[in-house]
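Below, in structure tokens: the form predicted alone, a single chain.
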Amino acid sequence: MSKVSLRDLAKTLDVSISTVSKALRNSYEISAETRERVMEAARQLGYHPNPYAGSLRHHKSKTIALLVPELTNNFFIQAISGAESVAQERDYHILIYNTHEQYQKEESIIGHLGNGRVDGVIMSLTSETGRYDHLNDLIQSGIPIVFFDRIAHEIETAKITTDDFTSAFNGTEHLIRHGCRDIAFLSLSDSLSIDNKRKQGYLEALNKHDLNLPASRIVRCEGDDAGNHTRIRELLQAEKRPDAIFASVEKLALSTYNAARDAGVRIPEDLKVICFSNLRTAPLLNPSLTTITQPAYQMGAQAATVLFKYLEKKRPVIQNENIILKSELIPRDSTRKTSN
């Protein structure tokens, strides 16, 4: 018989997972009637929390975990530095885990952390993550989670993000002001909150300027660089190629540069390129890359600060909070106006 999860209880009772989690923790936010319904369902279905992990909450490991989907992205490297700076001030250690954009790896790591190895978790989701049972189970065991950048709206906790919608809107308008009328958007994952917000900003800017582009101009990419290179090259070699590409993440901009070179497409004369990126060498590329740069270091530091605030108060349940920091559009040669 498979293990009963918080999701199973929530589905049976037709309530949210957070309601079930709070009821099992005897939270004051949940009515006595609802709490009793949840407890009764838990008994009937045989739900058993992890008592070992819960007991370990009385002892501090002086360690927190930080999960990122990749370590080749400059954004995550800077965010790690920000979190480390705050942890060091409090004499805490950070265990860094790379999930390699794989949901199963993320799930496995979170399950491993549930044994009390860490006092709390800071994380950014993988592009494959669409279910959150493993995260709810970890919180239920008494280990708090703070999200940054790639978040789960379904889980009530603190979330540190940037103004993705507004930044994507402004980035798309930047391309339009520089003469672009056929702008392709390179998407990484339909399940990622940041990807969806950036797509929405892109589409809103197109709508504002009455640019009715086909749905095929949103190109779904993957974590595989070789596959992305092929998709982008095919896009640029099509009979009607776009005059601009908006890359939702850094790796897709670099793939665009490589694909454009192979296809004989000149940047910015034939194609303008913009992306969300914290790439330190963006000014050194040929041509220099126009970026929307996120305050990555500050996001990591803010996530750690929020987590420690609750750890110091010995409160494993973090109240729902959305902290939004501003990104910066930095124009460079990849979107420069040309006479062709």
Given for the second form:
2 protein chains.
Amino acid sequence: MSKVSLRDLAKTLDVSISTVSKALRNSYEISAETRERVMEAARQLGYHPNPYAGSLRHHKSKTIALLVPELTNNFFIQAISGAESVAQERDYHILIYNTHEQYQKEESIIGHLGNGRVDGVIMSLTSETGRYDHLNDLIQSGIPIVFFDRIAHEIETAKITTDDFTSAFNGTEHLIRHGCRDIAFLSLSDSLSIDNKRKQGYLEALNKHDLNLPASRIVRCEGDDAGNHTRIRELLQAEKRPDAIFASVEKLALSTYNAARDAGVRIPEDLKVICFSNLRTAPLLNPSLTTITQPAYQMGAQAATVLFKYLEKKRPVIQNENIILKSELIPRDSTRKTSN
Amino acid sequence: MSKVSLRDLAKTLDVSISTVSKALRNSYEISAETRERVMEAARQLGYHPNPYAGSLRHHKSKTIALLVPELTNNFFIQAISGAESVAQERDYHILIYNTHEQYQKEESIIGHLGNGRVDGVIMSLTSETGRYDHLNDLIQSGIPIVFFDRIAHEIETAKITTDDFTSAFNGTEHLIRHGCRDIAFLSLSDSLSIDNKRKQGYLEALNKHDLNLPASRIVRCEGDDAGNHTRIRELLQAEKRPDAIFASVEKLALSTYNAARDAGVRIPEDLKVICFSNLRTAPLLNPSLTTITQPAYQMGAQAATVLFKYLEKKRPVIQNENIILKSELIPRDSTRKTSN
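For comparison with the form predicted alone, kindly provide the form predicted in complex with a further copy of the same chain.
Up next: the whole complex, starting with the chain shown before.
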């Protein structure tokens, strides 16, 4: 892969990334003189020639990239499955990338997609991503991005999300109606749009029901499984234990089940648990798990549909659009009303 | 995508696919005359020019394809994750394809990978795949294939599997030692290598322990989830119910849990259950599920490692090699000894 980026070239020449990109693509919008300057700089800096230069000119690599922050996660797998199914119908190919929740990986992968390898990108941000230069660069170079689930509000494009605020509000009210007064919220990251919306929904429901909880009831769980397990176990063994846990993502609910078992805390008698989850085995768990289930497959399919629509129209820019699909709260035994 | 395949061209010209492929790649092994004949036929038949002709000549699309028969399956996701992680280290890109357990899809996808889009393929066959022409064609056209899990014995290449026979033998003995005498085996497909090895392991263990069971104790479950659920429920409600179920794949164990609940059959008291599975929630199920857990991540990583080794050496043919990684039997409550 090229070590010199479009951004490097643009900086050297003091022109926009878009100009560099168009010059390299031999666009009619660029003067012969500018094109020559760009080509010369590209040669001198050792900008790697496009492996798929031919396809770039006509947007027909017929390939898109799909970036997810985790692969072994039911939500993302179902979303990939939805996108893949739409891609197969349209004869598109999907490159898949795991960013492992690391901003640096996301930046590096995105940095290498601008050379004609793909016509467009579907992605969900990492929990570390708080800057969007790499994404803006890619879009400026002519490769559109559609976001799903974890989106960048600041970037104008299509964004497929679920009703995170309302779902978290309803989930929290569900716990309150089932007798909970001291609800902890397990958060994944402060920089994630979905995490913030879910927290807001949780706080708004507490507020509506006049429940004043200390800020420490929002517990950041951004580590690995072992670290999260320890943190949740400490929470459950503290002098004042919460009577419910709202897990913002599936893996934190599973850590809660394991930690509760280790701490001798009974679900739902001592602790009620609810979470955002697409776990197929939720009804078979001990006890069965109350979930807010996102339309993951549909979100992936919708993201692909929007992207292909624009690619096929050869429209250069995707209009800003928020597509919000509804999640479903499925009550099960983990939040069952109990006598104590 | 091109509707005319290399095979069509070869048939028309009465030469081998390998000759056509080499001619199109401008190989020195092909005479100028033959090359001209092939190019002419390609033009006449409308063989679609390679979108990545440049990369084909030098094997540097730096892209591989990964074909799996199911995406929403923990085994395959972990295998993809393993392959993806090795690919990221080596700066390779992964195209992902879901064949949906359909031979026709597999054939169509494979038929479109020979044009330089990828340097190599990692795959697990569909449960319908019993013919391998499409795979042989691809290999002849210069694109190597590495198999994992569901392999084609007949094709000489590297194959990564787990010890299916031994694992199934041990799993069946585990059930027998825990008091089971009438063990049903839920099979996915007669044409699958792994299914057959697992059945053989099961039958060999029955044989060793002098258990003579009717052939109907091997139950084919090749339908969708609803169909499998019905079939298993009928099995559990029959006059003579088996005292154990060995599910050859994870989804059949989950169907068994659902069917047992519907039929009022208690696990493990009335029915013991074991299965091949990479389910992360197996310890949290009600009851916790005894699994034979395959080293899925390692299998995917190993397949990618072998493939990249050959691609980087520019060796045209992968040597026949069977790499067998060990699975692990993890006893849990679904096969716990009970008093009745």
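Numbering follows the first chain given and starts at 1. We call the rigid core the largest set of C-alpha positions that still match within 1.5 Å between the two forms. Quick caveat: nothing in here was measured; it's all calculated off a predicted structure.
In a rigid-core overlay of the protein, Ser327 has its C-alpha displaced by under 2 Å between these two forms.
Here Leu13 exhibits a Cα shift of 18.5 Å between these two forms, evaluated on the superposed rigid core.
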